[in-house]
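Next comes just one chain, in structure tokens: the form predicted alone.
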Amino acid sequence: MTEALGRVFMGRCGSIAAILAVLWGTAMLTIRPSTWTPPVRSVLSRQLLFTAVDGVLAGVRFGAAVGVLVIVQAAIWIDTLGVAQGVVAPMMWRGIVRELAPLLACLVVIGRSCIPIATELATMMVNGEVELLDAEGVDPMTYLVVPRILSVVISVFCLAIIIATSMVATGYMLGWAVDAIRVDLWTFLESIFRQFNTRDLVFFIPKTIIAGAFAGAICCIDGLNVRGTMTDIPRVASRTGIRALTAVLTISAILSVVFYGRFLMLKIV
């Protein structure tokens, strides 16, 4: 059992080291001007179109649905616990910015883009296209990996902002309709802005960027590590989704503990 646990632990460490190595290589290539050849820029623009632009409607729908759930729960707390209505806006803002919007953005990107990216790269590996690119002098890391990871990072950050806006707008409209919010829109937004904390912004930016970077790296690594036939590609796709989602949830938990010094209800000294 000890040997098995050791193998599992070393395997996880190796996976994390591979992800960090890919992210480091991506960062180094990104700041190098020679990387941004017309083909690489074309791949990045197409990937951004698919991942970010085409994902806006999905993000708005996700944000609207979760915004409804949040305001329904707020109404229940108001009626059951006698919570003052003035805490609804701050509660929504903190929950949305700190946790919900980044997580939902990652879910949208993983479902719409990370799994297709892994499938695409795995298909290229099985068909020998990656080896062909390498033989022609095209660096697969520069041409295939860098633009895809960057597109995932940018998309998660932008979609998190859109989802947060959708959640606040939907939450206010429904809250006003069910009498959970009894102030006008400008007063509601003003109460949110008063609760704005630079610490939340500092938390929001790295949470979306780091989670997006890990999700993008995982889908690229899984896609390029496939060894087998076309029948292995669906297995790679499903594994990528689970691994990326696990990484995002783990990173979210770790960053929450680091930034706010709390684990669940316990304050970390």
Contents of the next structure:
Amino acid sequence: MTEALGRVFMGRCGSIAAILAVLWGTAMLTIRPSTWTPPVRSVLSRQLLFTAVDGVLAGVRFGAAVGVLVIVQAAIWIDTLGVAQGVVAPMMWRGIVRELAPLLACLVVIGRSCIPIATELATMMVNGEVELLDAEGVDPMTYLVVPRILSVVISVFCLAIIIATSMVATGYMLGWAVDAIRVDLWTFLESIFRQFNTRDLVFFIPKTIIAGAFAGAICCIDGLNVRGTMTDIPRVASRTGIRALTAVLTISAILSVVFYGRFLMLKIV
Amino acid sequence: MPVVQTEIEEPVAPPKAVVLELRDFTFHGSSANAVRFTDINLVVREGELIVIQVDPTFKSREFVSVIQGLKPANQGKVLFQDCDWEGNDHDRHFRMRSRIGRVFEGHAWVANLNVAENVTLPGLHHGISIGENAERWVKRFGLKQLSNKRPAFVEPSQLQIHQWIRAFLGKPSLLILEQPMQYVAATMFPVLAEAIDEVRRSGCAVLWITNNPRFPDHAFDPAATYLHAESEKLVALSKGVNDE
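Moving on from the form predicted alone, please list the structure of the form predicted in complex with the partner chain.
Shown next: the complete complex, the earlier chain at its head.
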């Protein structure tokens, strides 16, 4: 039993070490000018088009739907607790920017792009295309992994902003329609911007970038680790989805604890 | 004044540089039909053409991957331009591979790129100017232009000729041809042979692996060396593969 637990623990440590190694390698290659050859730039632009641009509509739809849920919940709590309506905007803003938008952006990118990336890389591996690139002197890490991880990171960050905007817009429209929000749009936006501080930025940027980087690294590692035949690829795809989601949720939880815990402590002191 | 008579000696040409060397090389491969070698030595110098005939049931892909440092040999050393493939200096290994042109046996294309992108990818990645050079090889091998279709939609003979172009395009120091005439009409043999002779004259070493027991009788200039892979050794053939 102890031995089995130890094996699982060491396996997890190995996985995390592999992810960190890939992310470190990606960071080093990204800042090296010689990495950015025309084919690598082309892969990055194609991947950004697929992951970020094509994902905008899905992000807006998700944001709008969750914006409705948030405003409905806000209205219920206003009635239940009898708090002033001015509380709605800051509550929405904090909930959206700090937690919901980054998480939703990760879900969109994992569903739309990470699983296809893992499938594509696994197919290339099984077909011998990765060996082909290697034989041509084209580093698969530079050509396949770096642009994909970067595109996932950039996409999660950009989509999180778009989703946050979509949620706020939907929330305001619905809140105004059901009389939960009685101020005009500019006053509403002004109250939101007043809530914006560097702490939000400090929280939003690492949350989107770290979560996106882990999701991108996991899908690349899983795709390139496939050993076997085409029939192994669906298993890789489903495992990647679960692993990436687990990583994103865990990172979100850890970052929330780290940030809120520290601020709370400072407040107490 | 005394007249001193000196004898003028014919200058001896220095031996050409070694491009590829297999030293005490043993490789057994991971698949049952991989071509195998035990304790062989092979030296390929600049401008040389070595034709290795393997039995039709054997596949050479793994062996060539060992030559390119993609897989380890069971024993011995593989040296390309006096450098081995050992260690973790991956940048050096990729630079070395960029000087090797290869026609692959089996799958040789990135499926989500079109054929033209596949052909130009290594050159563009390594910063080699390919524009005019590509045009020259396209004309030479009888194509109108590089295909803009995905590899799955191009017929095998055309794909094989595109493989030739890709291999020649990067001005390689070593050209490894695995079954280059596979899928291609025999009438294209002289065209390929002339192209090989041309790159050999500029110093490129060529390793041609064939499983065709009736290898066409062609007077390569300079002359080729013919070897046969049998009993996990390389045996010299005196007059050519087809004279066996």
